[in-house]
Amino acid sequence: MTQLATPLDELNLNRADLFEQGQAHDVFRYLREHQPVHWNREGKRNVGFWNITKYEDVMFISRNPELFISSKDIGSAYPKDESEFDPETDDRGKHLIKMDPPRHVRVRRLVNKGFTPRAVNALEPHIREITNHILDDIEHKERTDFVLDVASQLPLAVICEMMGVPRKDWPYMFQLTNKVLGAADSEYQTDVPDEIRGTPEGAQETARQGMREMRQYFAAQLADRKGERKDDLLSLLVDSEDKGETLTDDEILWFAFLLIVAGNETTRNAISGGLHVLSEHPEQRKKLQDDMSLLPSAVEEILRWVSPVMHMARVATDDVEIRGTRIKKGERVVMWYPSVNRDEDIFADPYTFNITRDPNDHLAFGIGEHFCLGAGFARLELKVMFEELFRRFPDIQVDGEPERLRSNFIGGVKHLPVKLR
């Protein structure tokens, strides 16, 4: 039986560290058996929250948007003075992952055309293409990074390109979307005094800065596409109609945001966990790359085990009962996706990592209205990163530990030393 070091009633899940240390799977064990429905103390900033860590309490969540909304924020760190939130970074309701019913449908609906299936395969040989020019800047060197020059790249460039982002930005793109999502660790609070680094002042204040200066970015590449339309998704949306319905200026913005920040860095961190996990497994690894037509289900494998985005959060509009439990209108519930993709209930032997497993219905990209827009386009670019790297470095091996980033919502590595030969 799973052992718990901290006292329940004395557990919260807006550790960082314990996420960065990787102990978060010990705990969610340990909710799953003893209380699955959990309420996670209040902090000296942030309200409680319910823990959900059941696959199908997350489902439940997941397929009644009217019942828990995400209008009130995503995240479960939300703070008890609602005056913290700055005017000019508040998103809350002004994007997909952050709008409710019916405007989410609304809004899916204009935003949808370039992310269908065909959309997704016809870009197939480009990013096979990108996925070659990354391999190629690494062929001279004996080891790299793999999460800057390998992991990181791919995701960034397709999604810059899709958004017609000049390539002389990517870089600022992917500093910009280390600030938002990364901003709890102190390795990207760069812009921050040094009484404040390493707080949640200071990860607050570097989220805010990532946020800013992205609008203020895409304020003017959108000024640019309504002068002159491009091959872009940014042009695209400018001229998205449905029914005579089209996008405002602000939704534009504000769904720019969100893709460069959760195309790039999701896709990364499951590429990246990817590459950990099979070295990890060197007779999972074998059989793949003994078998190249086992990458699909591998991938799917991979999400699961990986789970990039660890947690969403919604918020209750009415009394409802959970486990037995009663969650009161007005309370937050945490879905926490690497525990719920780990439920023994669902999974066949779920701490172990097999490239075959079927069936494997994960939620590591969600269920319901709010499942990823772009889930297509990051299954594709794990398929053709994992091909591609294998056929040109088959002996590739992790050099050394992975550096985690210090988050409780992105399931990330910041670094990855590899050996290519």
Contents of the next structure:
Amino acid sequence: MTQLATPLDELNLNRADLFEQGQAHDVFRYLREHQPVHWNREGKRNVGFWNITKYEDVMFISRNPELFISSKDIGSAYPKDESEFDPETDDRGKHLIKMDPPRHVRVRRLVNKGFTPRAVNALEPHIREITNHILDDIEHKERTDFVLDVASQLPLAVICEMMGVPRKDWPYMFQLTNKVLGAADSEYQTDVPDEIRGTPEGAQETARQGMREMRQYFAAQLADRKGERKDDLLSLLVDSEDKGETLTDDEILWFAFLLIVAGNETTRNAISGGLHVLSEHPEQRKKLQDDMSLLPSAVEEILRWVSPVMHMARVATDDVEIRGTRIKKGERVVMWYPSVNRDEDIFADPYTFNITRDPNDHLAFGIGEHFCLGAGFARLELKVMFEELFRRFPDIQVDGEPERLRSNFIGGVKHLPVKLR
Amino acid sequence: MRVFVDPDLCEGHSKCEKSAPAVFEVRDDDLSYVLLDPVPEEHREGVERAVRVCPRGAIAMTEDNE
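Now that the form predicted on its own has been shown, please provide the structure of the form predicted together with its partner chain.
Shown next: the complete complex, the earlier chain at its head.
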């Protein structure tokens, strides 16, 4: 592509419609070629930032977590006026994803033993059982919404069980997660006044509602665990201590919030996106279904292709140069994962979906200090889901257009109609 | 060259073991161990790849004259 509809100095990647309409890859391709470190103009309320679209630059930023910190929030949109933060929902510095080393290293050690590949793989039989229960529920149907009935159900069940959330409350966790991460999408702005629905104010209020309610919910759960420990992660957090590091109650509540939200929104979209991309490439799908031993490699290609988390932002703690462009101390850099995962300098034929791609060093989980804690779960859930899905519904077909989430943060699919046989 | 794994960062993702199986071994405690010290030159390519792909950036290498 030779031209963009918007001049580069006007281009604004905070605009969610760019992603909802599926134009973002054209923009990223253009930026990689013409301005890989691109200044995104400031908005009415938000500060400007640097769009980072090349693989090696995202590696550099990710490998230097003291030079590029996370505690000044990790989204692209950041208010010019600090007073816009609401004390009750301001989670900067409160949980892993928004924490910096050295504290980040110590706090992550409190929980990471439960997330190592070995610990995760021990849960495979159980995850397979959950998957089959989910598929039992659609057995009698001809058609279904794959996102609501299948893709969202597995990661939700896994993370809720792990946290000790009773089954009756799982739909509530799903609903709150949608409010937090789908806040910009009016489908989830269910409890705001009509006059602000669909506006940035509506999005902000929806996200805050989701955060407040989830914290209230876990405050009650936490009180419960303090009375009596259970075999769950919440109880483990209460007792956690490592080299003198412990968590306050406030931090435990934020931790629970992070795990629920991150654990159920991301893999959901990798599963839905995976079925969608396989359906768009029938020869690749046939190759996989003919030889399911290709699945681990196919899962990596799905992750590269879908890149469910689209960006993470950092703030420079010193002046630094990236690809010849001077970034000043205090400025934001936004790393775009869908872009780096199609970087022509790293991936041969980046726009070809190839389930046997090797090597495939995609950064869908990020890399370095903040590498996705739940990556092992995501990989296993994807593998088990496609094994069982194709075993039981080998002819499942996408039966309509996916309805995309309005967001520049989560590459989400809200609804995906499928024909099961 | 000498190779080190930071046990505070390593989470047993085993990418190093796949990149340089003669150099790294991930054991039952989910930590990667360096099997050779110093590491012979023939393993350089594998070790460099391990450093690059380690998800946590837990691997460091130094040259013999450092």
